[in-house]
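The chain below stands alone and is given as structure tokens, in the form predicted on its own.
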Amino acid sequence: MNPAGAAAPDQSKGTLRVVQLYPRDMNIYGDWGNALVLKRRIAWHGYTPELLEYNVGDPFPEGVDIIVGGGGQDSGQLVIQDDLQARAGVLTDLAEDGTPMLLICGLYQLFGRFFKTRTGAVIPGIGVLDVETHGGDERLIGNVKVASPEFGEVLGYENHSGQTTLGSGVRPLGTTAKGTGNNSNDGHEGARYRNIVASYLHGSLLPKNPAIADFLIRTAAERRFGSFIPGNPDDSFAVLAREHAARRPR
């Protein structure tokens, strides 16, 4: 029996290819869950998901429809930085062409201009996002609510010491109703640029925020097939998770 809302294999509306960036080194807070949610929801919408990993030294996949990237410690960012720089051209081209991407925490930072650690070391980013990050002594930890003009109330959990500021080339994902977000000062969380959603929110993010998952899927389907035909996803667990998360204290 197929999961609720999923089409039978011979009724697939087409294949969508999801590539997770550096899951070996950038998956410290369960961000793998974002890729799993996309895989399940793609199937619920009647398409065939193909989930691939890209790690340091791998050949970069072709025909990418969605890119997902997670968070990692400073040491993980150091491991991937040379490979990420080597892939800057292809990733920039995909971003500028409108490929939907979800970038969490560490890869949010490294898709920016640079991350300067609290010891003064500078890890260059690839400059897709007009943001910069400075490591600080304060660690920003706890549950977060974000008011997003696109996605409604976004819920997640932050755990970072990086202080990220947005340049004029991006807009925030939303404003924090609870929690800190990008930095200790401006009340913004995350960044939006073209079809990129960048955020500090773990938890994982997508299980509690299906509207963001469906944005990525819809955008990918429209780019690949010219239109998106939605299915009937089972959001019952997402609704329960959101209700529970919304009640939790900071």
Second form
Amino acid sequence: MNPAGAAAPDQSKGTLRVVQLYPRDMNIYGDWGNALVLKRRIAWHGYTPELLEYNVGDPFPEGVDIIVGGGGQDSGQLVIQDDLQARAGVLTDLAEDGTPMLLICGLYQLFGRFFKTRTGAVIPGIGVLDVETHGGDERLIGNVKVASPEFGEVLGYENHSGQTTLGSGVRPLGTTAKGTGNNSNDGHEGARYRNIVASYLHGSLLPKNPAIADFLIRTAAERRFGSFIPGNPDDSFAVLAREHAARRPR
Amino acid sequence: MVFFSVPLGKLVRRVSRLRGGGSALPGLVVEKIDPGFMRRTLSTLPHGVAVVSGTNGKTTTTKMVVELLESQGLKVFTNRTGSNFTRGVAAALLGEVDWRGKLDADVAVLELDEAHAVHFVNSVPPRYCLLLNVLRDQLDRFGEIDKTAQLLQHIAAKTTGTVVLNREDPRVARIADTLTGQEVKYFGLDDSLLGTFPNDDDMRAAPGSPAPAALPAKPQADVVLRKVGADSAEFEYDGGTVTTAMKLRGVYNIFNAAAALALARSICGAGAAATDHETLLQALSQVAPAFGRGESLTVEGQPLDLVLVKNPSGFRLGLKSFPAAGYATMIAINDNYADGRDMSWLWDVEFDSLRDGGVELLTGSRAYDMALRLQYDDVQVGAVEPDIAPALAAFIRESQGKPKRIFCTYTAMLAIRRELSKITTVEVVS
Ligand SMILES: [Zn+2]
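If the structure you just shared is the form predicted on its own, then what does the corresponding form predicted together with the partner chain look like?
Expanding to the full complex; the earlier chain stays at the top.
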């Protein structure tokens, strides 16, 4: 199933460094799957993956090619809050510079302007994304199908009570065909800004949406090496998993 | 009302039985016309009510506690039906009480689903509770793991006598800090076994990343699981160590046996005088897993293990407890409501241990999600057939002469048992 495997070092097209943000506190509902998919697919495309973790208090890694961050519980969000604010500068610079990033659920919210809880408390975000989130009464749970102009049909599973509204500085990832997405009113899911893909979808997102994984890898390779020479990953299971997932009830 | 509700409920129970109906309706009838029925009936028991709760292993643990108490000569009322909790208990009570509403039992041991916990303990405060674990499982239903911990905390707070806690699960052990009047006891693991029980929090802590702040010293546990052998286990309590044969397989089941032992000792009274050790250990060695929690069957002269997997911790423990070598392996993943619709959890399990032998067959409504997961862990897949009946037939045909193992989600297990019963005699453990 993995004919390409990792290229021998001398044949590698080069190393791409992936940083997982706060895996200790912000990794829920299989968000680790996104990091694993990046690691494997980078190798399947003939590059050498380097997967680093960044947790609260760590020195921030240099030479970052891709950033991936997941969701967490309320307790996890509280733990990382101060550290994230202290890293707002470097993360904003990387984002504005065009570093590809995947931000899921909790970190999608915290890369926005703020999260206002139902009791009125305001948790500041780092404002990389022009979005704001308000705590809702209802938990939005279930399978989601999104029509994305860039990535085609995006499949995943949402589980959140935050209602996110997009400002004019970002565009949605896509329109929801099943499920709720960002909020109960607008009918769209996720956000796109520069090379950032932000979304509420777990599932994990990347395994069943290799188009998004390859967008992140291609962008990273082009930025680092000037061009991207794709490999030939076997996506036959991904195609079938997508077909079956798309038919499942909400 | 009191005088009529029990006979009426019993009548409804008989009628609904005749109609092949479920167990909840008669309970509902009694609940509606006589809401105090359950509390009144349970409050007459000399040893009171003990509840068992937690994400994983409630059913088997409850069954163990019942068998341990029965070995000590106690008459135990328990809820064996899986229907809506409060009504299910009311319905089970109706089956057991006499026509005046008197329950002939010494103690009630009830499996309490977290979802129904608050309602139940508010109306019937238990004398004992046993809290097993808080794992990422039913997040679909509760949203957050910390919320589940709060529900367990509420059970403990409402308990009037003894609270038995899992010392090794930080979210459960921490409940002790919030209690004031209750006696707190723990069940625990030997340090050498801790590695087999990663909790959800350190699941992804990478080697080399600095450890979280040092944990406070562990409290003394009433019962400690020291060692697990092929078909035996070593427990420590009352300052001594005992080795006993075990019918239960899998480390996590045997850890739950330590939990059951701790609760049974609380109810009977610990110490040599209060309990008959011989009969207690004898009962422990005879406990078999509850229906649907995993079991060993025989198909065409070869063993076939069914291992229930329903959350990342359970799947990881299953893979660890049942090594793949020498076995043909099948995995059956459904995403029906009872299984949980979200497939994310498969990405929180590492499947490296299946890499050497590969997996013969994948089945279930999310068989291709499983195939994709295994591809990313470099595990070879023989075939994928989402339809369970033909998949099972092919698996049995193609792994002839080899012991077999099937990891399956809840509804997949039910389907597999149904199919197997056409081929072999499936033992029903009630
Ligand atoms: Zn989420």
